[in-house]
Amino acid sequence: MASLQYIFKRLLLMIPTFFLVMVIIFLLVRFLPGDPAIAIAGDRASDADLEAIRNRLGLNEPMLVQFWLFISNTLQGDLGRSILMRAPVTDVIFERFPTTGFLTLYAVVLSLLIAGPLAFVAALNRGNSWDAAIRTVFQVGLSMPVFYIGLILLTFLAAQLRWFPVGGYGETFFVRLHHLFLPAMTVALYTSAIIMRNLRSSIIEVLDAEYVQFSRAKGLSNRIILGRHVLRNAMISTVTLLGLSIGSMMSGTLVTETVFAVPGMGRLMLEAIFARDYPLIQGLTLTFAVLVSVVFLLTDLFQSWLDPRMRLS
């Protein structure tokens, strides 16, 4: 019952968050420079044509009326019709979401595969050459912008060595793994550096705890100590950081998908901003906000499983 109450409390906290996000989305989109009517009809359109487009989009209505229409339509699942794609925004988002979702999940898996083992190696060999080498390499990766890492991988591994395609998404599962390896690795190299440093510090802190020393005094093997005691407790803070990183990955796909020409929601967001496509920008931003909130909810639930004391907070 405590778990259900914890989930219900977290779901209630998401309601004001969504409302605040919708207010911010509505205001920011309205303050974008340019006229969407001109973007649709072109610079040579007559004043009558532009006025007709503004009336059709509701842009001549008072701001409060526009906001009420935005709220009511969104709650009914109607995000409007895209000016750029000339299709319902919901359909456009559902078409592009699998690409961004696959890329984000791919990057998360690579980040964990890179950061997890190396964090253990660095923590168990703290202070020696292995620890220094691992921390130095990750520090270099952490100091470079994501788009710069992507350009380096794209130049050497795709353009020169031709090991990977320079862009695209693919059609089958394994082809997509091949096509999206470079953009996923670009995000993973940066994210894994953050996760590794946090997990290493957590492992060292747990290794110095009294109950770990007591477990060693009882004669338990290192495998049991690391698996049952160290890993679970060290992951608590790392799970929080991983949830924040996943949220950053989703919102940061704009840069990665643009560099690697991946047809996902991030690249679509950039195209919608240049086209001043109000409905599509609103729909994409709201979708990212919902996805990030769901990730944070899952993070809280996983943390409460690792540490039941968190259900009381």
Second form
Amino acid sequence: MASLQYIFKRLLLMIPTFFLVMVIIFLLVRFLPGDPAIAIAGDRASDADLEAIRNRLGLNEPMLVQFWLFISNTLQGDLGRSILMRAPVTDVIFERFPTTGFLTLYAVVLSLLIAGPLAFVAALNRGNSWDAAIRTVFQVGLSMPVFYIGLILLTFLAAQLRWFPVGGYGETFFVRLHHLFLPAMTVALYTSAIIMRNLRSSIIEVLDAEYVQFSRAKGLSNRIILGRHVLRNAMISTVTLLGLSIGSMMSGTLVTETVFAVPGMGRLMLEAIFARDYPLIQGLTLTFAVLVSVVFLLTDLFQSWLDPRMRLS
Amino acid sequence: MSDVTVSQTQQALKKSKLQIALRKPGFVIGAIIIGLSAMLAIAPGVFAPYDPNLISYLEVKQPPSWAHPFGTDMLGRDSLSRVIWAYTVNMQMAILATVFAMSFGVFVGALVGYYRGIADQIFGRLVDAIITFPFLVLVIAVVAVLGPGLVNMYIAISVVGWVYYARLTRAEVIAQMGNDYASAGVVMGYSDRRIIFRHLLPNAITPVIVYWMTDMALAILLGSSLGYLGLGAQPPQAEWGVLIAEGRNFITTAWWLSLMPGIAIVITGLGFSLIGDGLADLLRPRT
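Coords for the form predicted together with its partner chain, given the form predicted alone:
What follows is the whole complex; the chain from before opens it.
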């Protein structure tokens, strides 16, 4: 019951947040330079044509009416037509979404595979040279821009050694795993640097906790202690961190897709910006915001499910 | 406990924080890196061996040598000189992309933290809304509105970034208000302005300063990313992201063009984070 109530409250809080998200996007797009009617019809369109387009888009209405139109259209799933792609924005985004989704999930799996074991090694060897070496490498990783990591992987593993293709996106699942390995690795290296640091300290915190000391004193084996207490607690903090890092992962994906020419939403966003395709910019920004808030919601729910203490606060 | 040990302990406590800081290798290395970077940024002409814009068609895409330690680019310009001149722009990013966001954010955060009420409620929802956008997506959307370029990039980063400072300051101010000295100020009849800016803020500012250091490192990463994407500094300006983007097309034949500016980014970013970590260790009260 308490948990249902929690979910309900959590969803209710999303309404004002989303209202503000819509206000921000609406204002941003209204301030875009240039006349959207000219952007749609082209420079040589007649005044009558331009006027017709303005009327159709509601650009002659007062701001508040325009905002209402924007909200009601969006809620009905109508985000307008992309100027660049000459297709409805929702169709364009739906076409690109699986690529970005696949890349992001792939990156999550890889970053867990990198950060998880290394965080354990660092925490169990706290203070000695193993710990120092692992932390230094990740500290350097955190100072590397995503596009630079991507370019290095691209140059050495794809262009020089030819282990991976230099770009594009495969058809079947396994070809796709191979094609997207380097882009996913790029995002993962960056994300794992964030996770590793916090995971290490949360493991240390649990190792020092009284109940772990007690289990030790009781004579429980190291394996049971690590598996039952440390792993479970480490999982909670990792999931939370991953969830909260979804925004920076999306930012990383945007850059990575550009470096590796992956046809996802991030690359589309840049194309839309250079083409001043304002309905597409609007739609993509909204989609990114929705994705992030859904992940935030899932993180909260997962956390309250794993850790009953959270439900009370 | 004898008198001697007491005075020794007191002396140890009196040791300035700077002295403690200088014993931490990370902090010292960070300070040296940033000190040297600042020198390069202030007087690049003194350190750069060549004019960064000197085009020489006889020396196109030469690999690193004694004459050109970082090689030359597709127009025969000396890469080392271009990387050094870029220090001016990239170090400027660390300051200009963060200072306005910090000042405004601290101001707003202190006010909503002190007064709470309806403004705080609205602020809370605004923070929720802004952190719902991936940072880069919102920044490039603002750049799209303003147009590419350095100044617009600073505006875009500040417009989005102040929220993080405000959130941090608000939380700190609220925590400080639980202390007796804050209530004492109210009892003494001090003005709100005096309580907020003379009493609460000086005590609440420490985590903000630590975050500022990390944020400067992030500003350089973000600024060079935008330069790389064509939304920040514009060529022919020497900026690390732009330099890496220029070298991208020759990555298999002239790898040094992209590799070298990246090393400058990593070292500078590392410098700021090491200082930030050092400050965090130093300023956070140990329990």
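Between two forms, the rigid core is defined as the largest C-alpha subset superposing within 1.5 Å. Bear in mind the structure is a predicted one, so any value in this text is a computation, not a measurement. Numbering follows the first chain given and starts at 1.
S.K.: Superpose on the rigid core, then tell me if the C-alpha of Leu50 is displaced by 2 angstroms or more between these two forms.
M.R.: It does, since the Leu50 C-alpha is displaced 2 Å or more between these two forms after the core fit.
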